[in-house]
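Next up is one chain by itself, shown in structure tokens, the form predicted on its own.
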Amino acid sequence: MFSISKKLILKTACSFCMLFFSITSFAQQPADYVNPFIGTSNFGAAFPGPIAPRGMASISPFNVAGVKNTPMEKDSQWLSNPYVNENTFLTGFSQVNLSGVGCPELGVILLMPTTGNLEIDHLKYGSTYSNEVAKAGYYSVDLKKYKVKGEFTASKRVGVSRFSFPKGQSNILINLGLGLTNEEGSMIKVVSSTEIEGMRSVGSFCYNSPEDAYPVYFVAKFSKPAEKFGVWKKPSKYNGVEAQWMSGYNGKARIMKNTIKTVVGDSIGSYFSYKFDKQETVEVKIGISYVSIENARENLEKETGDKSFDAVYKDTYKEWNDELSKILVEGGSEDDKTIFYTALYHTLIHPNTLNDVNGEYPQIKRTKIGKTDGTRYTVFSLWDTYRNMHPLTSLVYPKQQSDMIKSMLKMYDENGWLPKWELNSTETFTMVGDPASIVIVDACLKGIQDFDVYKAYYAMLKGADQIENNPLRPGLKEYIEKGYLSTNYPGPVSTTLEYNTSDYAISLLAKALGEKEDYKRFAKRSLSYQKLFDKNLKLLRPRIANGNWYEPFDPEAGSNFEANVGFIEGNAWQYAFMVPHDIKGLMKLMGGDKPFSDQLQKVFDDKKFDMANEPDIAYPYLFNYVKGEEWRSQELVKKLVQEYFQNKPKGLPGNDDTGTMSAWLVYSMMGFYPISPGDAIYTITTPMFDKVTIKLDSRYYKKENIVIEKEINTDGKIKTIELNGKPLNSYFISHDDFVNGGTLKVIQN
């Protein structure tokens, strides 16, 4: 028998173990396991710095100027990302930046700390650097040569740094003349001892459109007031009759103390100068709007206001943690969680906010100020995202992906057009097909229609069938009267299977909404892909304009993202299975179930699989459509995963394309995947967790959650899978039925 005494000495015992349990299971939320360090190598394109879910602020260390970085430099190669991780010099933080892109945008405005002698040339005041921590909502390093540390977080529109500075003299720099975009312009100016005003200019994504550069407006406010301030302006130096009259300042930096008038230029920046007697740090808040200074002022005051650095990490952190706890695993390692989660992340980056707080965003073309009520959304990479990433957004966070169509139809509204590749209202026209079609179509017969679904349906109609003048969709006229195009259009197999996908999915909206002949109509135009089927190759290959096949054709060409005849990022075996719509006519074509099994798998066996490409991202899941085959898509979507999904900077396969390949990944760890855009219709292979659990937003799906269980963790064959405890008899789940059924039970040999 215990005494009292011992009865609460045990008590408190159980009390502190609960305790500890507590606090260690709450150390391991969905948002503790995101390495934003993922992806920050082999070309992936992250950044590893903080932005809040969709935020428009973002920071990012920019550690890709000056020879020190060669050969991951930015102007030594074609680099679309502010920062490597094997680089080791940085210039500053870069206060908007996109994730994961093909081509240099943005990542402009960068602030840099610094101490002693005030200095302006960012080749001189960069440093090498240590100690850097990455997580969601997060990011801190230590300059070396500065001993100062960095901290940084973010909320919607605003970025909050904090530096740590030794005794002695402090310099913070804003430098607007440097950045990852060849686009120049800028202004800037101190409005008082604790805030600076500016703007700076970029565009030409992919070197496109020029014309169509646009402003990033800013403004900084300091925690403490500076002992000293002042602008710089480095103008470009003049060789003829004018440089006789320059010879004390040609082409050199001027520094302006102590003023507060406006400087205009393309090498320009501010700085603010402290004398400090002991440790001290100092807090900076950046807001950020396509709009105005007076909307960046206001996206700053009222989102952060007083709100101190870790007030603000602590709330960007739970968004973080509420929107990744959309979906919950349990089992696999903790490596499987890391990457599993990041990969959640990387697709809640983009599309991404474009609207300031009071609901303003520049509309396309920027002839007017727009306003909405709900969310802008922009940076719409769907050549890349409709595969899989859309899909995904339809599933777990259908609210925005109806707030995403939503924007799409009001860019129609401004522009005349859906949108193709549309970032920070500027149409890129980057890529080819007529994408947007597909995402709105797929969302719809999933349920989402809390939008004008017959405005969406007549400008996919103009999209798909406007012959002069149309953007979206060069050489319609062509394809229409010939079924393709030829070659006299750029990657013209390419184009024509984005054609025949886009009117696949408009086929089915027309027959939802009963537009039969529109439904016969777009059906058949889908299908066109068999005129350039060559049934000695068993590949698609281009034709010429008189119908005659082009010649001399090599199928490998193309084959690592090499320019070439007939398609657009990859080859003919890359593209020889991208008809997701007609995969049961394409093995006909090929002969029937075998001669298409073994043409599938010299794919892989060739190494002719790409998955950092698009077109071929789907393969691995194809063998699902061979009765008895469907274990090889098992064997290779493990295989792939491994090989290609690490915890590590270079885990990516390559680009993440606005979240594409980490949407792959998610599905493939899950256990499903969207074979066919449009079709509201997923297939099946082996969850690599225990258990999934998504939880499903009750303003579009009946059931509280879906369950994805595996009963037992072995390498073995999928044997039986049970819905709601009945055999599925197939590899094939519809939406309905998926997000209807409550448990999937997958069960292996």
Given for the second form:
There are 2 protein chains.
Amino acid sequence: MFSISKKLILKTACSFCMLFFSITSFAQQPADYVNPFIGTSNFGAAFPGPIAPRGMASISPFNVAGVKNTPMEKDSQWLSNPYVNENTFLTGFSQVNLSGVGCPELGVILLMPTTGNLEIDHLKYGSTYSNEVAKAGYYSVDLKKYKVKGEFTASKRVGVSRFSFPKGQSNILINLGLGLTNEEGSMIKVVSSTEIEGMRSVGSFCYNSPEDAYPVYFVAKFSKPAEKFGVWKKPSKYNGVEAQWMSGYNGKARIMKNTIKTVVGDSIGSYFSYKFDKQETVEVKIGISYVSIENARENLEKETGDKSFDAVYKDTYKEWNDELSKILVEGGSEDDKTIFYTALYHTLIHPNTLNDVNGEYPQIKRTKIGKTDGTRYTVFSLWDTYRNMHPLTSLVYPKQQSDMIKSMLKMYDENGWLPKWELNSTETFTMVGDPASIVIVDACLKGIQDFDVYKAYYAMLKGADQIENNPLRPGLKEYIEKGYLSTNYPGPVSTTLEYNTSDYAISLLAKALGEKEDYKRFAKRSLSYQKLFDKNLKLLRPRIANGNWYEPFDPEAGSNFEANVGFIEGNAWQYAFMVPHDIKGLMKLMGGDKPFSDQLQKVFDDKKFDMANEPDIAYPYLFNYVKGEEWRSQELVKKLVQEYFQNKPKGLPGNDDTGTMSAWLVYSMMGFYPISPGDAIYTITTPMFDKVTIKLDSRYYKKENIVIEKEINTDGKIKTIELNGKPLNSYFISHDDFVNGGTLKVIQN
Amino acid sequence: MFSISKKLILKTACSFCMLFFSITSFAQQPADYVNPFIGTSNFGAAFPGPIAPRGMASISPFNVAGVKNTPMEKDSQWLSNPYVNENTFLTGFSQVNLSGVGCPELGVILLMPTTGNLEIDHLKYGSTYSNEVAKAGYYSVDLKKYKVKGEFTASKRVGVSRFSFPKGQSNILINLGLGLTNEEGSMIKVVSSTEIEGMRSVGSFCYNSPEDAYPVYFVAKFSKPAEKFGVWKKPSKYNGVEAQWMSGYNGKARIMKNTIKTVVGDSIGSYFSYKFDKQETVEVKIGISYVSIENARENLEKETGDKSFDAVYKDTYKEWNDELSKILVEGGSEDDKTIFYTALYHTLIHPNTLNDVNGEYPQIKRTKIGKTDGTRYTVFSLWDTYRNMHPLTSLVYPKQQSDMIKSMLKMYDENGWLPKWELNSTETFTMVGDPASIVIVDACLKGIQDFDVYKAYYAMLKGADQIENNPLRPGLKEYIEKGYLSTNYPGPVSTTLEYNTSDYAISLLAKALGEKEDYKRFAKRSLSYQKLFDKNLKLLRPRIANGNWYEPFDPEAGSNFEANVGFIEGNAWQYAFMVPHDIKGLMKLMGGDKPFSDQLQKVFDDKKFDMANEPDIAYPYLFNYVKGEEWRSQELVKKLVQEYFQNKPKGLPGNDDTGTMSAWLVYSMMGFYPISPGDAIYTITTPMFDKVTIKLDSRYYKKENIVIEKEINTDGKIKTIELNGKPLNSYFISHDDFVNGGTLKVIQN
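Starting from the form predicted on its own above, please write out the structure of the form predicted together with another copy of the chain.
Time for the whole complex; same chain goes first.
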């Protein structure tokens, strides 16, 4: 029933105001609900340390090196995070980190406090720890070996650490040899007794593109001048006749005291030492830049200048709270709010800021230094994020989404291609497909159009049409000719589906732009997956080059990320429904509602569903396409949230994928989902809060808020959905109706 | 007979003027006689490429890497020079080099022109060569593989290269991985299509003090913008599980095209590529600094700015000619003049300039950056150079000698100790003894006193007296207590003799300063070698700690640089007479003139004399102490010059020892020698030119010139020596008499 009059809206707004004030005064703020430990186990790959929203700098406790009696050691396995909650041996605090990725990268510039005699071997100076506290923008821990308390916060480009040392000799190390990245090479120099500068090579994300390894620069400022300082280097070991003359020092670490010389090498570092008469604190600010040491210094000065640790934390906390308060939730348990706001927090880490305070940033491939007036974003894990993270950003943070698109278009200017998996101005070419188009079209059709739409359109067309030397769409010729990639290419079914999805998005933009021919062409191309449909199996199946089915075919092959012939990171079941733009068409292929529904239910009944990876994460919502079966979606979503998302370190199903899993949770708890990325449409399920208020950005949306309310009954199934008091008569709602609707009420009575 | 009246002097001066003009107009200038190939074979360790007088930058063809079918490969033996005349495989042109040293060091920043496709492996891009031309300040060569002509010159801090390329693709590489030094680690960055900047770690001279390894910075400017550019890196190889994921690239070189990113590593480089329609030349200027990249850039700009290759060469040629013209020789063969001026040239390479044009330089141990108004000199191989090179500099280039002493005193300010073997602000502590005192006293007593003499005096006393933690004089306690070092110390006899010699120098300064107690104390200390005199052997012999002779003792042990118990780089014979300050005392110990003379002659007769090393190089002059036997010195010196010093690559007896062997030759050809360093005295032999004119620096000396003339007879023995026409009645002359005398005439009739 549609029942909300204008009066009622005002009333609601007013009661909300009061509630808000009471929250402000007495209750927890959204930022207070963030639990950064969520996702720090079970390969979630989140880190518990501080970062500002979309910050360049971040600090993570680093406990994955030299860990004894545990398999989670960085060099003994493919490990993509600087911190694992179960580990116990801490060797420093890394100053640049990625959150929720699947490949080792960054996790470098390790700051470490110690006491007593200087020790530079991390296996010897590492410590167990206790009393970890993690909040939005803050982390603290006690190092047992040294009785040192470390506290950490960060502004956008500066990590700030505060160490409370006991009386006696204390040391602060910056170890550039150790790190999560599998790249090596650093430079370091003590500038004065309060400053160190340097750089660290990082890159080769997923052990790809080693030639694109790149530098991260830093300047570290210390609040107290060192009594003694120095650098160290552990050189590589010589062989041959020269080794004889290097008796005693060949390959051994050298400590170089009281020197301001530049040292380079794979395993180097610097130390500051103090002699304290009483307990003392030292604050260390580390400014980061991907352009130069000078810019790192400017970032540090402009962002943190004379600000204390507490002042930096206060500002970053406020920034987080402002961002997180764009969605206010009421009802639900404390844990519900915690997992919700932590998920929203995780969607606000990547893409992150690449440019320095002066606007400079390295252009793609580092051919030159660019300059921006706005924000140049980086870390676009688009194969993941196009599905829900970017649509969420378009809705809640449209200005950020706009700047992200502008960043993507700048990459196109610089490189000739839209990004695929862009990381700090390197194109890692990880995963398959051409997802940038979907992200841009999705935002564009949702009303974010303050960028050069035609440039974006032509950039998409280039990726979609250029047959030769096309780094985004390998196999494009075969795809266009046959409608699919054959097994001559890796993951041909997955890739075909990704191309179809992108082509569908392009067709939508073509239509909107009145480009009829393109519209028709791409609309047609987007359905070519149908040629891979095996009617017997009711599954999509790889074909070999001559058109025959690939044999022998095992639909189960490829679960748990095993390599297989047809699919990338999944099997035939996990890709069976990955045609978000043509579920109706797929339904037909399968023989109608019932067979579709049965096949879909089988995925869940037979545990073929993988909550931890992207291809099938929209599946729970697909029952909304079958009239009368929508309750299955409602039950499934609720069940999956309860099973996989919890207020504990293991509380993510796996890699967060730069916020994609978290975005899934944010949507699912709010009761809607962007079911077909590119399409400005959402599908609806039961919210997990009594009320959700999304504040809209007046620069992009007319209304101030979207409000989602629910009325609960006993069997938990939705009976009615109302938009501003009028029945919706659908489990789908267009973006326009949604953002202009006011209140969506989900009624179960 | 003293015969030269004032009139005659004027006449002489006048005829000299005419001669000089005729030289200027038609004849070869002193600089034209320089043959930089001398000393590039037979371990002379000179390099044939250009350097300005006492320049920081120098360019050497680098042909010691990957040399096939020859033992002179840098990694297959202890090799201390970037170029060996017999080698044939050239892999670049190193931009900083040491001349005439005995340990591998510098020989880095290798510039290399190639043509065709880019190749970054020096074993593949190296080339044979022909048509080498080497002159003071100039070197050129044709690279056979590429038909590229390379020409090279240098200003004080900038190496300038000019490559003439054929039509087609050409490349200029800067390889920072390759080098003579046994240190590793570099940084490089393309700044623009005409500029590259970077640094290279060097150090561990003689495989000592690896913790003192230090950076040399550079900026390279190209006269033509590169069409393509890039960097490369060959990383170290991973082992373990990560190696599996680095399939195909683990440990392999990576070329990174068109990028301005900073790259660090042990094996890195940068390239500029061109496509030429016709033959073209490219000039590359490489500015050097030991302080910073900024200073390297400033050095480049200030010294060479817009100057062409030819203009830089012209200026450097003039500088060389001005310096070399301080001594004019007449008579003698072309080869005599060539070996003479080349030797003088070799004495003007080290010590060399360390400070940048803005006066900045790294202080000892690089604790901070210092600044000088004058010249900060470096590369003080004092164990070698105190014997004759510094005395020569005091006589001919007293301002330089003064600045060298000021540099040494600055080192004392910075480090607390005078230098021993200082190299680019590292103290290598190579060799034994405390030679700085001798150098300073020698200059001081010759009238160079425009420095803080008392500071110098106290610095000497500290080195001579501080028992504990004395890095200059290990074993000092035992030396003071017993008068000698026992075999508990390495090379105890050699070290005792060095300490004696230094103590004698200190006693001379103490006397001059009126410090009577010190004078007596050090005069006494300087004779303690006598306790090591074995009357039976008439040799100096090591004692063990309890005072007994070391047994079994083989006086021959230690020739050819073999390690032995008593001596450093020599045996008992080569040190038997190394008490330059107490030859009369030694004579007494030996039993008088005759036994002394016999023992000395035995050294030469039995081929125990080593012309290639310092301890015994004054021996040929020692017959001058025995009345009636002076002719032996005259014959020996002449014979040794003819045997060991020639106008060919093998024309030095061995390591030039930063000009020490060359200084020996310069003195010996002029007919006098500083027989007792510290003492302002020379001994005289037959000049090898008809006339030698040494121009004196009016800031330090009253007279304009010293003129040495000879009159020849048949048997070649000196009959009379006249000073300004008056008989000298001695084969010795004081410095004062010499520089104030006007003309020294050596008459054989």
